[in-house]
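A single chain comes next, written as structure tokens; it is the form predicted alone.
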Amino acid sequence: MGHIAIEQVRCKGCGRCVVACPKNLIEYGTELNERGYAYVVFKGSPEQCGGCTLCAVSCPDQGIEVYNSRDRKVFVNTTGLTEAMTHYCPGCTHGVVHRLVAEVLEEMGLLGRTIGIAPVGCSVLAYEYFNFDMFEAAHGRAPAVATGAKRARPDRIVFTYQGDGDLASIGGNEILHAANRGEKITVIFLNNAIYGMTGGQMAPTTMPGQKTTTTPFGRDTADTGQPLRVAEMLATLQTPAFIARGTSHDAKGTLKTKKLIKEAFEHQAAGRCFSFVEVLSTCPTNWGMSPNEASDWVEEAMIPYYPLGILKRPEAVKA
């Protein structure tokens, strides 16, 4: 038995928790919060709720806490994030990945040693959300800034947080050479197959036939080539590295992705190698879909092309 507490003001009504609840105990509300969003409500009882936490795991806005039958919290918001409410659109899973990174760093006791690098793009305001030191980098240049920070302070945990337009396009050269040099940094790469912040244009990762503002009839691969598989490309380098791909489109995938992010930071903490985790993410607004339709599209269109799992692991620690 258990129950959940929904912080109404944080809720954007995306409905990801509604879909995630295995017992259908959460529903869309009819009233608006002070920010103008129709927030979700818990319609169940403690006898019905199993306290599985999948609703909270799915929430991009840190708006749900879960309690057990003894009224003890079993899912709490991480201290690795500030109380600031994000600027992301309803259903955007940037907030989910923010939480995963912050939770891992908190659980590993690394918050006080961490430096994050956020470039221009959807994550441009990440310094407002992460509760540790942050740098702002020019578009695509986060790996260069991270290289400087890590070489100057090798005792620090340094990571970049980048989108696909940033990392795979203008920053393609930066990430390739940082990985090839074996910089002891961690890269969190969000792939939502589009330029989410700057107008919904085609990105290097845009899927064949996908409509964007610059491909209104769908991406024509005869003209633009195939979507880049950045993780696979980096995995071909001879330099030792940890390269993996996860997803944030559903709760179970999110839990698996957290394990990948943790391993990535473990490799850095051990001074072992460059580490890179690509996370498939949703962009409901620019895709022209509801948040739940966007999650389904990741499952149906993106995962077959961008398969999940570990692509490369240092020889010394291979399972």
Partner chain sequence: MSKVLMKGNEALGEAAIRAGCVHFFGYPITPQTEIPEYLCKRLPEVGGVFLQAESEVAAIHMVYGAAGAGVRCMTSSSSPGISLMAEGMSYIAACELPCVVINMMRAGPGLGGILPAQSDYFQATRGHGHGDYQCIVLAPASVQEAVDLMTLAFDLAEKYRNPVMVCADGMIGQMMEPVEFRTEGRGPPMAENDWALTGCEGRPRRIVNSLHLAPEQNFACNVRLKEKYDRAAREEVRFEVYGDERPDLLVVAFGTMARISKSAIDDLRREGRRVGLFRPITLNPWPYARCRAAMDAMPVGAKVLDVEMSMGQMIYDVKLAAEGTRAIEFFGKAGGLVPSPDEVAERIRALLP
Given for the second form:
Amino acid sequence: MGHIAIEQVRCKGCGRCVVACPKNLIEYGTELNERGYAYVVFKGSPEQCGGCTLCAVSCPDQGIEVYNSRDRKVFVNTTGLTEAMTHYCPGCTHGVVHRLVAEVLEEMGLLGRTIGIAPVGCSVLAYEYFNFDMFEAAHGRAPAVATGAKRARPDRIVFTYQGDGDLASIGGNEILHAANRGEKITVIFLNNAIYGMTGGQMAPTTMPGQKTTTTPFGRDTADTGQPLRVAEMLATLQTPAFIARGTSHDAKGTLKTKKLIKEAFEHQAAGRCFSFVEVLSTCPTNWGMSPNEASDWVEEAMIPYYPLGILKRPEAVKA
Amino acid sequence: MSKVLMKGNEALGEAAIRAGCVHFFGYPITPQTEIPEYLCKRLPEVGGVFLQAESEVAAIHMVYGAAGAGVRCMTSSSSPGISLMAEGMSYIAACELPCVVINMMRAGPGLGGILPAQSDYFQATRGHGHGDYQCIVLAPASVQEAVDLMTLAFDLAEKYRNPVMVCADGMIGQMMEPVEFRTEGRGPPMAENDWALTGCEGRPRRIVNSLHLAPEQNFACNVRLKEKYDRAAREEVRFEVYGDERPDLLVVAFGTMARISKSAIDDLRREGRRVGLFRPITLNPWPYARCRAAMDAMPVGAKVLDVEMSMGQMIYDVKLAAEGTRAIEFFGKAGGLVPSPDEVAERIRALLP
Amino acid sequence: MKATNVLMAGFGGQGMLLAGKVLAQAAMAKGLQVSWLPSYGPEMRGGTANVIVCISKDPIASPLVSRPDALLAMNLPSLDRFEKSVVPGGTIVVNGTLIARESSRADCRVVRVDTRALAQAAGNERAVNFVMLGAYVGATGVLPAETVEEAIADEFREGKEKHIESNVAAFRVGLEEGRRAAFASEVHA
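Form predicted alone already given; the form predicted together with the partner chain follows:
Okay, now the whole complex, with that chain kicking things off.
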């Protein structure tokens, strides 16, 4: 049977793998690594591990390698990411989504032709993590920067990686018009229903009643409006596009989301249309929850309001 | 090459293409709209890219993206639109990317009006956006000079990897004058370089970034920028002197206001008065030393008159040049009113003994 | 030639900006320096539209002129506003079709033309601008008439050739009117 190798120094002890393992073979640890995190430990024996990789799929920190019964690596960390350890909080799924993007680009052989753009937000340092040419951009402006880069280099793959404060609030105009023009770019939109970087203020995507530092009594929708469903809004545009929503809160959802991201880049690589993948993600720190409570909250509170799936595909490739 | 009669705005658009800029991102605003209107027809003819952005904010960030991807690119706007571009200009300067921005200045503040003004002088020369950065600022006084300065603007933008602003008042954009283009057809593309993001195939990856959370690193970035600006101050200062060399009154004016002053000076010299003009062509770097030399050549008691289409902005640079050695008088109008040659002449007469 | 500055003013749509452009083109064709500076404003139909054309053998200093050598006034507001600014001995061409009063400037050469009637006679009632331009060129001899006619023809190239003849004809009837007025004023003097 298989086994896993946990790289202690990378582990932030978030425990997402603990929940992901179908056989409960991983447990929270008590020993601290050099960064002060109580790293998780594999408590099972090789006979028990099926090598399913769900632990590695859920890990936001590239901290788990999985081997099968013949000791062959079945989960390989992507070369699309640098070795750098991310600054994200334990249990934040930015790291998961970074990995999905990098894996897709690597699998498609596009790493050497890609220009990424990460604007202000928790992912502002994404240029430290993505292992290819990267722009850092001003708050909300990534779709405009991507427009300029793609128009300058139409044969390159250009994508933006934006959070909800960035894309849905200050950058509302830029995303709307880039989508409406049908820019041949890909937008990865992380929706965690809050401003993370600045410490937990209300975002346009914050849920009704959700407490944030600027809605301390819960979001009052009569006063601040309803959460914005950006994917649905963009899907109403007449311009052909690929618009989808996935999630990163659990391993199963993450695997599905990877397919959506892959399709998005395929549309761009074919020069077909604007492509947009919203990914629901967790912000345990600012939600005031443990990582796994946060995952549950995505399931219970967010997905009913932000349904998963493909909202729009270009006519030409509709099955 | 033969001369053609062209509107300033259209001539600027053509000049950009001749300078090898075939990527334009902009947003309509009077009195510069003929620039995008001209380029949207011309750029497709030369295989270029014209894009009407959703806002000036988006336009300048499209320029950021295109410049970062290593193509010659530009935008144009007028005062209120330039205010919206402040953010992007700061990023472009911080990331050391080359681009050209035209400001066809109109009267402000606020929505102001659409008539000519020089009231964005502070904005152009004192940073505009946030942080310790500067733009190189070129101020043409005629349509021909505007055309010539466009070529220079792209050269300087790439030499210094810094935004260059061509700052003219609305009159230059709206006026027609004969123009001669010194080169034929579409100019050359930006040279290969070691910073543009083009995909990292076969080379180490590159990053275009202005985030430096470590203060020492951020300071180093600021020092590097300042060294460039100091170098530009040594190497790029441009100006014109006109009229008497040892005048009893020296007018200091730029752009259209300098031309208007020339007519006043011509009239006064015909009356036997000794009057001169000092015209900065680079508003940043400002020709302090040369202006001072012009002042020092004047007789004792001679006067200096700063004339602007504003309430007095460049006058602070004239005072810096004088370093207290002479009193600086001011004459100007704002809001879209333009001092006429007669008004300038009258003001000069009143100051002369 | 002596440097000359002409202010052409009227309602938007009366074609004064175009007439000014033609004059500037013609002067350029003669190797002269020119500038063409329009008033620009939030103009709606019927708003004012002025242009100052400067012509000189030397580089033009100010394209904005306080005291023009000539005024072409297409309507009463233009005459009211600019009449006083014309230099003594200058030329004022008055559009008699729309302006009932006489010019108050006895020290200027005043040419009054019924632009509408003359344009109609030339077969193009819209060409009032070229009637005015003709009258100005005829009265002042600022440029050879044939150079201006060539500039008019150049303006109507590329699919608009059919308009050349009637616009040139309008210019010519204006030209005759201007020459007659200039001759009369010299005889009178």
